[in-house]
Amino acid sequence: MAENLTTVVSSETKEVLISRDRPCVIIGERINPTGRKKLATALQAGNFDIVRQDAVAQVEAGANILDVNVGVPGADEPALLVQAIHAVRQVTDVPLCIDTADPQALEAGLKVYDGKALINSVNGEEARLKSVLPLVKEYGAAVIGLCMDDEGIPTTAEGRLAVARKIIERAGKLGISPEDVVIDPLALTLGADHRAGRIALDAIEMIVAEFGVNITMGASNISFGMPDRQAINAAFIAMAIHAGLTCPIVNPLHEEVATAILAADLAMGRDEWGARWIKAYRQRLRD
């Protein structure tokens, strides 16, 4: 069993430590125009009011890091991403996860970011490894590594472990330490494959056992196409935390999911005297 590693990300004024020895770190997912027409339209118009509102709401709901994605068709993504980062900085100082598939936009965001960013993401595709990892090294960032490569997403946990190994080894050749590579084993929808959850959980356990790296995941993907999604998400995320998930990408405004994360931390012995659980319970009563 590998030693559990600690990933550090920071803003100019705030540092977040990600580790299995600490409570789960929540990466807020809402600053993303995918499936959000109002946000996409606002971004295209250069209006960042929703971005600022989402940033504040997510931090108040418990997000420790905010994912920032501004990928809208036809937009100048490098310029838009820089503006979005500045907009978020106007209302909160939590660290950011810079989320883009455009290397030019990524570098533009990294240039204006004060602190140690988390990059979302690289994967095992040769083109992505060659375009993203040098930027990770140059700007001293941490990076999320998706368990997919030029052949697609492996259908087995062993296949995803192999992709994780490839990403970690290639990062290491550039001098990027394993603690700065956060692996996403990919949660696919149970609506398409009833084994998807089991494969993702097994992949988490295998990757943690071999490398000790931190694990992220867009956990809500697991329930896509299924009824009563929040119940599925809550159960799955608690199981994934037990398996080794440390920093899920979720919507902290979904109370069932946020409560499941707190309960999992409590059950895993990461909430001394249940203080965080009790505080959140009292807040729910007031709300």
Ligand code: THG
The other form holds:
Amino acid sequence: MAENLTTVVSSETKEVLISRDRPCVIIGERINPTGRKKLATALQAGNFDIVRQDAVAQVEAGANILDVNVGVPGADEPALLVQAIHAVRQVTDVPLCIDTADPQALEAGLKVYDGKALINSVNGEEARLKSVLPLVKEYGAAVIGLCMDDEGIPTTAEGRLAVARKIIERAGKLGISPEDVVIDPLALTLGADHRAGRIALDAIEMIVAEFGVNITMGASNISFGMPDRQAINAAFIAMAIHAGLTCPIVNPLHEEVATAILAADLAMGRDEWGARWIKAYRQRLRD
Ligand code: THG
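Form predicted in complex with this ligand structure, per the form predicted on its own context:
Complete assembly follows, chain above in first position.
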């Protein structure tokens, strides 16, 4: 069993520690134009009002880190990402997770980011390893490594473990320590393959046992196409936390999911006296 590692990310004024000895760190996913026409249109027009609103609402709902993704077709992504980072900074000081597939946008974002960012993401594809890992090193960031490579997403937990190993080893060769690599085992859609949840859960356990690294995951894919999605997401995320997930990427405004994370932390012995649970309960009564 590998020792549990601690990942540190920060803004100019705030440090967030990710580890299995602490409560889960929530990465808020809302600043992302995927499936949000209004946000996409606003971004294309250079309007960041929704970005600021989403930032404030997610932090109030418990987000500890905010994912920032401004990938809209036809836009100047490096410029947009820089503006979005500044917009978020106007309203909150939580650390950011810079979510882009464009290495130029990534570098532009890292240049203006004040602190230790979490980069979302690298994967096991040769081209991505070569373009992203040097930036992780140069800017002293942490990085999310997705369990997919040039062959696609492995269909077995063992296959995902092998991609995680490749990413961690390649990062190590550049002097990036395993503390700064957060692995995403990838949760696919249960509606397309009923074993998708099981494979992701097994992958988490295997990766944690071998490397002790922190684990992130976007949980909402799992329930795509199913009715009552939040109930599925909530149950799945609680199980993934038991398996070793430490920093889920979720919408903290989805109360069922946010509550499941708090309950899982309580059940895992990471909420002394149930203080966080009780505080959140009182907050819900007030809202
Ligand atoms: N792993 C990592 N990063 C990720 C993902 C992951 N980043 C992107 C994504 N997955 C997580 N973020 C989102 C953002 C939005 C939605 C889902 C995941 C989403 N949006 C609604 C839709 O498409 O219908 C619209 C929401 C709304 O209008 O409120 O579902 O897996 N490392």
